[in-house]
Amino acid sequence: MGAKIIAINGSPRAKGNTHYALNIIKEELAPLGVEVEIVHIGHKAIHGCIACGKCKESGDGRCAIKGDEVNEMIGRMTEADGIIIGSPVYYSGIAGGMKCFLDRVFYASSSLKPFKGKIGASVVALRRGGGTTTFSALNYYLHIAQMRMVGSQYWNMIHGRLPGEAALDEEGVATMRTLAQNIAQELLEIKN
């Protein structure tokens, strides 16, 4: 198929359950010719948006705050055919570093609408509660960017507390596999 997906791992743990979920999708899509690059940003010191408005003034789709990965990732996400954003649940919400990252990426780039029409999916890893709240919050970014959102047979969530426990969530694993198949179908429709 020859498509590329950027999957953002917003967990502080590089190889935790969020990564595990994203990796299932990656492994499912590889035989179909879809490259999935998992980028770990959850451990980075990413400053939150300061509402300076400079990105709107410049109109260049870049954030005025320098010194972190935000502007580089805007470029890489713009070049990709699709974007998956993944976060663990922290106090019924998106992990803090991921929230800062998403606020700046989606706000700074919004004047150019670089993600409009691209494939978008959200993935949540959680221990017990707050999954739907976090899933909804992630989806707001995809909606406002006018992306083609992809779902599964259930909300895109996988359960596990400690790294590796998500592998025991059979329904969550199946949900990630179905999500990958649905992403492939959407990509096929776009490419044809």
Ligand SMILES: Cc1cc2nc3c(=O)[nH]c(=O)nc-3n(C[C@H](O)[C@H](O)[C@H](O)COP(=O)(O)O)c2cc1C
Given for the second form:
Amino acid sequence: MGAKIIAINGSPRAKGNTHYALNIIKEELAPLGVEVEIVHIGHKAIHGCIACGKCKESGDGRCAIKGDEVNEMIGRMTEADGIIIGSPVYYSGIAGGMKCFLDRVFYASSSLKPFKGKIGASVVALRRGGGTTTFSALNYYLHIAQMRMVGSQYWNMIHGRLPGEAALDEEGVATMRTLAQNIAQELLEIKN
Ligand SMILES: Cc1cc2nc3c(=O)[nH]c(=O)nc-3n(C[C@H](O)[C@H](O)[C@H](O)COP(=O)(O)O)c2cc1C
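Structure of the form predicted together with this ligand, given the form predicted on its own:
What follows is the whole complex; the chain from before opens it.
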């Protein structure tokens, strides 16, 4: 198909359960000609939005805080056909570093609407509780960016505590596979 998806791993863990879920999607989409690049962001020192308003003044769609991954990622996400945002559940919410990243990426870029019409999906990894609240919180970014949000047979979540435990969550694994198939279907519609 020749499409490219950027999948953000918002966990501090490079190879934890969030990565595991994103990697299922990557493996499912590869034979369909969709490249998924997993970018690890959750371990980076990314400052939160400081509400300086400079992105609105300049209208350049970039954050005034320089020196971290935010502006580069706005560019890479803009070039992609779709974006998946993945986070572990921390206290029933988005992991802190990932929230800092998402606030700045989506707020700074919003004047240019660079993600409008692209595929967007959220994925969460959790031990037991707070999956739906975190899933909702992630979806707010995709929704306000006017993306084509993709779902699955269940909300896009996978259960496990220690890295690798998500493999034992058969329903979660199946949910990620179906999500990948639905992403492929949406991509076909966009590309044709
Ligand atoms: C600070 C912290 C807070 C957590 N809060 C929750 C929580 O509210 N609900 C839950 O089910 N699991 C919670 N967990 C467990 C993680 O969501 C779970 O281990 C998940 O699989 C981690 O994904 P990762 O391996 O991609 O980091 C928390 C873990 C940490 C470190």
